[in-house]
Structures are given as C-alpha cells and as structure tokens.
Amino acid sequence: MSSSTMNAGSMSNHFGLFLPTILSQSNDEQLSNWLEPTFGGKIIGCYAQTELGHGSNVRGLLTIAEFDKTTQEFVLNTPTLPSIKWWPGTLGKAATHAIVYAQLILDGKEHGVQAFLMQIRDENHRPLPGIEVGDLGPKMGDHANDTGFLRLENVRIPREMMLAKNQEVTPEGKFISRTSSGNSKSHYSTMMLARASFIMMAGAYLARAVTIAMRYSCVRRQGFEDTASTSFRAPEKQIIDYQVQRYRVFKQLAIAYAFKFSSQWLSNRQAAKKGGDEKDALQDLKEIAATGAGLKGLCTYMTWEGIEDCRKCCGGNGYLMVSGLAPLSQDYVWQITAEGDYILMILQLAKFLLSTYQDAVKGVPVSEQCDYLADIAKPNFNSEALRPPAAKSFRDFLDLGVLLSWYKYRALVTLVDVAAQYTGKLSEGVPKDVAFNECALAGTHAVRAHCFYFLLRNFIQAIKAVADKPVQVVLTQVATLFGLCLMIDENWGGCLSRADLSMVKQANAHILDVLRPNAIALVDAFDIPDRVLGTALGNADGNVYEALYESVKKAPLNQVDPYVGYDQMQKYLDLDILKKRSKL
C-alpha cells in the first residue's frame, strides 16, 4: 500500500497516536485487557491532550485527576473553559474511548501530567454520565477527521485505568515511580513517533503533488517550439521543457525524497533506542526527539509551501477540485499547526542545539546530529579554517561529498553565530529565558542550517544503501539537485562567494537537464494509485484532457438545465432578444 494512504481519515488517531501509547505507556496487565480490542478495531480510541487554552505548553494542562481512595477510583474533571479537551482527531463522533491527559493530585500533591484511559460512550454511541463531547465544526480542511472537544465533569474511573508501565497509584494512594527519569522515556517515545509519523506524511503528500504536477507537465503543451513559424499547428513545447518550470517541479520532488528518507531514519533509530541502557536511551531519544520537533516544524511548513506551487505549476486547472491539488493543499496545511506552531518546534530544537554547544564548548562528546560541533572545544577553534576549499568549476558542486561539506560548515558557523549572541546576553546577566527570546529569530535560522545538513546526509547514506546501480546513479542526481534548490533559495550568500552562487546555478542547470529524461519514473517510483492521487490532471495514462472533459459533465450544475433559481432572473432577461438565435 502506498504510503500516501496512511494516516488518513477518522482512524488516523486510533492507529496514530491511540494505538501506540497503549504499546509504549501500559503495564502487562493492561495489554492484556485493551491490546486486543484497539488492534482489532472493537474500540475506537483517540489521544485527548491539547485543551482549549493550551496546545505545545504540555506541563500547564489544566484537566485533573484525583484519587477516591474510599471507591479506588479517579475522579477526572476539566474545571474550566480554557481546560476542555480541543481538537484531538476522531473525538468528535468516532471514538468510544479517549486517552486523557490530565494533571494527577494525591491529597492535594501534585503529581504531573498522567495518561487515563476512558470510555467516552456507551453501547449506543451517547455520551457517558458527566461527559459532553462533540465536533468543532468545519475546518479549512481534512473534513474525513472529526476533530472533537471533551468537556469533563465528575467523570470516575477504575485505578487501573491510569496508564502503568512507568508509574502508578497504590489503593494507598501513594504514587510509584518505576524509572529514575519518572514518565520522560516514554513521553519522548511517543513524541518521536508522532513526530516522524508528521515528517513520513509530508514527505507523502508532497510526493502526491509532484506526481500530479510532473504528469501535467509533461503532457501540457504551450508555446512554440518554432517561435518563427506562422501557422498555428505548428509543435509546442511540453511545460516542463522550460528552465523555471522544471526547476518548480523537480524541486518539490527532490524534497519529497529527502523527507521520505529522513522521516525512516527517524522511525529506523527510535526502534534500534527500545531497551539497553536506560540513561544512554533517555539522552539519545531526547536528542532525536528534539530533531524530530525541529523537522516536523520545517518539513510541514515546506511540504504545504510546495504543494501550493505544485498546484500553481498547473495554471488555471490547478484551481480546481478535481486537479486533486487543490482539496490536497487545504486538506494538509492542519499539519502545520499540529503539535504546537511550526515555529513552537523549531525553536524546541533551537534550544536543543544550543544546550548541546554549550556541552560542546566544555568538551562533552556530541551527538550524531551534531557532529559539526565535534571540534569546537579545541584550543584556537576558528571556524574559518573549516571552510570548504574554493570550487574550481561548476561541476565541483555536482560532488555530494563537496555539498555535504558546505551543509556541515553553514550549520556550524550559523550556530555558532547565535550561540555567541546568547551567550553574549548571558554575561549581561539578561535571565535565560529573555536572552534566548531575543535571540530566537536568529535561532530559526540555525535550525534550518541544521535540519538542511541533517537531511542532506540521510539521503546521502540512503542512496549509499541502494544495491541496484542505476537507481543509485539517478537518487544521487536527485541528492544533488536537492542540495543545489536549498543553496540557491536559502540565502546563502553571507557563506558562498557570488564566483560560487553562480557555479551553484550552473550546477543546478546542469542536473536539471540530466534528470529531465527521469521525470516520469522518478514519480511514478512512489508507486501512487490513482484513486489515492484523485486526480484529473495527473493519472498514470496521462490523459488529462479526457479527464477534465469528464468531470465537467459530472459537476453538480451540469446535472439541472436550467439552474435553479433560473426563474428568479428570467423576469429580468429579454426573451424577444434570446428567440433571434443570434440574428441581427
């Protein structure tokens, strides 16, 4: 199945998020009782955490939970407004459970934020005692997912309703802790999973606009081959045969590659991090899950952006429902928000980045993901002396290694830039959380160096894994033409002389030429169905004139001849003039 078709619709938070915290955050027992009926579908659950008056803010939810020890049972309550449950997907009709976060109280101590499991309706589909629930109502978009709220009052459930694998509460009421890091392990595991499930969808939906915009391309033809001649049968060019046209298309597909291979290395490495050393696996999920917040930020945002000039690389037929793009682009843009602002998770990772040079500078080893930082604790550390050697000619940016060396030196010296202005605040002794927000713009940036560095060598040690030579030869062209759009877009002008901007766009000329033979196999590669791509402008037989033809005789007002309310503006017509049947 393509990936495409994942994660949509009313399920996408029962097998997305619901299904998962009931593997990652229940004890054995629990398992036992509610594994079965959540992977067979005989319950259908979603994740309640984001309330009305706080989303990324995790630690200020308002929602509580208290412990009867006189009935064994949790007594749950969203106390005000801003506290009622808000937008989790599938709640507003689907679900017959929910997963609720709520602030848990022992005897008036506060215990953090908890996970609950709880039936939100009965056997009939209404509303549990105490509970009201609902929809939002109509979004910009994703229509196929209810987005709900969750107002609770007084609701009790059993003790072992509380997710147990890392904690509990007693019939004491006393409160266990089974990890030194308490709930930490698992909250980053369950993050990183959302994380790279957004970051796997952005890299599919946008490889859905490509497709579509890559099809159209090569069948639409406009403008003369032969500017000269006169006649009107001459031969016109396929869209895609012009520079900046093809520029727009290919470059939204080498994105796509980019996120599909990074969002599996993101899946690849939470799964080699299940088990072993405990401390080592909470440092290391921290960090991949600070990468992941700064990914899903950027690549959402990114993907969105490129689906939007995918549908305007289609003209005026890119404005229609039935192009696909269109729905696809306001059916994807709720992905931004999701998880907190795009900005909320790239500055989470700005944090993490500068918190990880900091370690660096006091000679602490640093993380994979940071590997260009490995230096910087030595004696006379000048980041100059790390540059690039100078390109000779235009065909030195066509190396991988030379471009992954210019993406390794930008991501360091745009950090080490930002970290020296925080750093600077600090000896001011400007509080930390005021320096870091006078130095957020410049942190954004830092994050976009480093995320553009992180997915640049996963396709590159992707690419290396690839048995089949051929492919390998064409994914390395898209690598590099990946590279090439991101130094030309990205302002890089304070780090490549204008002598290597213009062999940069050389380069890009040159492998935008060379891959223009793939153009077609490369989208066809996503192995996306028709019926997925729901399209008239981009199917595999590339008819698309047939297409449009036959979706306009199946349009809503071609279906009533004449339209209704027609009698309202008959009264206005001149019928004496419609009779003449265009004579004079």
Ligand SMILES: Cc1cc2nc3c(=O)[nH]c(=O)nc-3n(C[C@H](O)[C@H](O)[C@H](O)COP(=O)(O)OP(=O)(O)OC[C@H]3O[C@@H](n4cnc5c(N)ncnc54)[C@H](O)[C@@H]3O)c2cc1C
Given for the second form:
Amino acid sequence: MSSSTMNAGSMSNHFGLFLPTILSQSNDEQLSNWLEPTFGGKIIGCYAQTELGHGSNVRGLLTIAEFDKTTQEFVLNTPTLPSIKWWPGTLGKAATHAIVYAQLILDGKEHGVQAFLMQIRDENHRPLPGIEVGDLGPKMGDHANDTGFLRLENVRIPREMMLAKNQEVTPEGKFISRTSSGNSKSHYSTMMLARASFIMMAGAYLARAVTIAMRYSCVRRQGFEDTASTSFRAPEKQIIDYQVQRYRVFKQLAIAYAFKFSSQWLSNRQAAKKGGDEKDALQDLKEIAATGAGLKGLCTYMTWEGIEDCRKCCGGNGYLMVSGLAPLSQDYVWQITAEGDYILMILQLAKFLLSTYQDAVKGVPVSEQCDYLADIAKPNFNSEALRPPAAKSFRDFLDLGVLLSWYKYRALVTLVDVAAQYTGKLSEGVPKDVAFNECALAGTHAVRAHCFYFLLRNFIQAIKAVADKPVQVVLTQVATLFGLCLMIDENWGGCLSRADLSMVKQANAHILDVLRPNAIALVDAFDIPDRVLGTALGNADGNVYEALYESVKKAPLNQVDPYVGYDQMQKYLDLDILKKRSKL
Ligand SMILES: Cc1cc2nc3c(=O)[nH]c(=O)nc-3n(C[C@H](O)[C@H](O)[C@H](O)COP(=O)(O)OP(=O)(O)OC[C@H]3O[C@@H](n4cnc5c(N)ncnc54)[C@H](O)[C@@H]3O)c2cc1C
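Would you mind generating the form predicted together with the ligand now that we have the form predicted on its own?
Full complex below, order starting with the chain above.
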C-alpha cells in the first residue's frame, strides 16, 4: 500500500487540472498543437475558473469573452472587481498559460461558460498587454503553490483558442454545440478525475498522520501501570493502551484503509467507462460523478478532522512543526474547499440520491450503489421490514455481513425520511430549489449514510480479493472496526436500540483489543518512507526522543548565541547578580 504524497507545488495544478482539461476538452487539432508542450512542461498552465465574487456558482461567473468577427478573435475582459479571477494555483508566479472560464457572448447573446486557452506571460515572464496578474499572499498551508489573481482588459486571443471538443464558434460567429449543455461525457470525466485524486490523496494523507500517531502512541509512556505505586521508577503505560487513545488512533487507521479502497473503486469505474456509447454511459457517469462529489466532500473533511485528531493524540509534541503532523494538518485543509466546497459536493450527491429515489418509486431499476432502494416500488413496501434483527450478543456485531445489513438499512431509512420531506414540499407547490434548500441539512445526513454504506461495502469487496489469508483476517478486523466506530460516532441512536448500541460498544472494545498487537504492522503496511513523513515523532525506528532532541538543535533560534537583540536586553539586566552564579 505504498503511498507517498508530497506537495508538488505549482506543477500539481499544471498536471492535475490544466493538462486533464486540455486532454478532455480539446478537439483533435488543438490536441496536436498543445499536448506536446503541455506534457513536456514547455509551457506551464493553470486552471482559472473561480473569481473574487463567484466560486461555487460557476454559472454566475462574470468574466466575458466576446467574439470579434472582423479579426476572428475573442476579446476577454474581467470588467468588474468581483469578476477578477481569484484562487487559481500556479497563476500567481509560475504560469505562462491559463485555461480561463468565461461567459461566451455572440452578437449580444449568452452561450454559457466556455473554456479558453490563453497565454498570460511572455518570453521574459512578464504579463502580456491587458493582463494584471499576481499572487494572493500567505495562506494557511499549501505554501509551495502560488495561488493567484488575474485581471483581463481587452485581451485578444484567436478563435481557435476556445476549447472545442464539444462546441465551437464558426468564423461567421455561430455557436455550434455537439452535446446538450453540461451533459457531455468529457464534462463528467474531467470532474471525476479530479475528485478521484482528492479521495486518493485523502487516504494517503490520513495514512501519513496515523502512521506518526500510532508509532508515537506505542513509544510514548505516560502514567504508571500500577497507579498505587509510590516510586517514580515504576513502569509506565504505553499511551496506546489508554482506551480513548486507542479508539481515536485506530479509528483513523480504519478510515484511512477504507478511503484507500474506495478511491480504487472510483478510478476502476472510470477506467471501465473509457470509450463506449455516449448515451448509454451517461446515466452511469452521472452516478459515478455524483458519488465522486459526495465522497470528495466527505473524505476531505473527515481526513482533515482525522489528521487534526492524530496531531492532538501526540500531546504537546504534536504542536511542534517537527512532529510532521502540525504542517500536515495546515497543508491539507485547503483540499476541503478547492475543486468544490465540501458542502456543495455533498449536496450534489444529495440531489442525485433524491432523484434516484423518485425514479425508484416509479419502478426504474436502481444501480448497485443504491441497491437499498431496489424494493421501494413494490406494493406495501415497508422499510421497517428491512430492519436487521436485534442482536443476541455483541459478537453479532463482529460479523461484517451483519454490519453491512445495518449500514444498508440506515442508508435506506435516512434517504426515505428526507425524500418524504422533499416530496411533501413539492406536492404543496414549493418550488424545487426552495424545497431542496429546506431539506438540505437532512440531505447531508442521507449522503453520509449512503457514503458510509458505500465505503464499508467497497472495503468488504476489496478484502475478498486479498489472496493472503492472514492479511485478509486482519483487514477484516480493520473493516469491522471501521463499521463499529462510525456506528458509535455517527448518531445511530435513532436507528439502533439502546441494547444494540451497547453491544456495538462492547464489540468495538473487543475488536480494538484484537487489533492491538498489529498496531505497528498495520501502519508499516502503508509503507510510507520516513522522508515523506517528515516527522520526529513517528519514524520507523521508533527513536522518538533522540529525533526530537536532534531536531531542537537545528531550530532557527538555536543557531545564534545569545540571540539577535541581546545587546538591547543586556542594558536592563543586573550583570552583578549574574556574576554571582548560583550564590544569590
Ligand atoms: C487552496 C485553494 C486552491 C484553489 N485552487 C483553485 C484553482 O486552481 N482554480 C480555481 O478556479 N479555483 C481554485 N480554488 C477555488 C475553489 O474552487 C473555491 O474556493 C470553491 O469552489 C468554493 O467557492 P468560494 O470560495 O466562492 O465559496 P462560496 O461559494 O462563496 O462558499 C461560501 C460558503 O457558502 C456555502 N454555499 C455556497 N453556495 C451554496 C449553495 N448553493 N448551497 C449551500 N451552501 C452554499 C458554502 O458551503 C460555503 O460554506 C481554490 C481554493 C483554494 C482554497
């Protein structure tokens, strides 16, 4: 499970956003012109969509591209303050080119947001005429990336610079679209690619954090094993053996494994969808795109929470930058917002689930991801009939099949509840958008329930494919822990009885004990080299105190003695007292 996630700085946007957009939205001629310099890094590109005034509402962008038939050029402007491009990574300093998203206007008529490839800096790396460009300044993290702004004033680019795989403007100024707006395969493919990489990174980042926290928790001892002992030399407990610490660290371990397996699902499904008939594949792509959106929102948020909790699990030392966890937490947090704010992403999946529910009620077959809706069109359908039987012992909850049936049931009832609310409002004549907004909070709960069912199911399927039996056994325990932890933390009170919930907690305590001997092996299996972890707390050799002591010697303030500014301070000190040494 090798996973190294290094901050790729400016080039991450070039390869992560600019290149995929060119690949998926250019026509053949454009590809033959642009692909080689892009792949070869002969030009450096960024993805300029967000503006000062608009991020989530892409349709509301204010950058304008008007076509000038006489010169066969587009004229691009950011006419107002809110229309300035704001946030694109790589734009601030490094980019020579940008994919700029702008409202296309032909003879005064709007043709929606289109993408344009534009050179922004010349051979001396100076902005081209009509362009003002710069960096946004210090951010919370992601410091290696020059996040920028861009102002355009009558910037002219040739007609051929509009990305034209699915639409184009003819020399006569006519707009030709080859697909219905927003419904093209490439539109979904670009989004899915970016989201799959966010989910993959979520698993990788969390694995890094939990590797450090787990190793530190196994090395660090705090508190006497026998609290009645009177000698300070009495043996102390490893902090991983405190129940709450064990729960917190192992929970993040289980989540990291679950994310890794699910990101594989998304990439595999995308790969399977390459080629094929556009119309047939579209519904499937919509589902993959919506699932990717929901997972991007949920996984990035949970990963940041997880990294932060791993950091706190290391006490005061977790606050040091040399912990590796403090910078990781700060460096990760932007991923919750970039490429789609997490709530917007979650709500996108909520919309998809509600429309799937409405289709399912009419008898339209549902996909594997929404199989819990399969029987909903049957006469006398009653969701309670699908409630798993009450447990007889906590051991019932150690069975992955039982856990999965509970997750399936919860996904069903949570969605049924919000769908009832939503359709009720629609039948009262409330407009669709208003009704959705009034159900949005419940919608986020349905998405969480759906995603957790999805994550557990994919985890289980991936484990079945593991050939090594002992590894399969341990991974089964990790998946069980994943299921149990989320039952405890995700407010299952309305779903499980009090007695069931109590058995879930017992099962959870049991599985934590079972997994304890494999604590280190499970993080070593992530196979993250020390140089990637960048930590003094969680290196593979376990020499925490030695590494911490070495690191303080390299701290900037320790490089000069006494310190810069001491001359000023010395005037106020009583040097006679100081000359007495310790005889005061
Ligand atoms: C580090 C970083 C890198 C980025 N890189 C790029 C890049 O390379 N290129 C690029 O073009 N952009 C980039 N972005 C911009 C990013 O895509 C946007 O910040 C993001 O889409 C959110 O938009 P916003 O900032 O306008 O927030 P807003 O849309 O203003 O959201 C603010 C709040 O309102 C809520 N909200 C907004 N609309 C709704 C709604 N319809 N329903 C419910 N709640 C809503 C949101 O949940 C959020 O809490 C980057 C951002 C960051 C932080």
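If you're wondering where the values come from, they're calculated on a predicted model, not measured in any experiment. Positions refer to the first chain, counted from 1. Only the largest set of C-alpha atoms that superpose within 1.5 Å between the two forms is called the rigid core.
### Core-superposed comparison between these two forms, residue 82 Cα displacement 2 Å or beyond
No, its C-alpha moves less than 2 Å.
### Task
Once the core is aligned, please say if the CA of residue 308 is shifted by at least 2 angstroms between these two forms.
Residue 308 C-alpha, core-superposed: shift of less than 2 Å.
### Query
Honestly, after the rigid core fit, is residue 341 moving at least 2 Å at Cα between these two forms?
Result for residue 341: yes, a 2 Å-plus shift.
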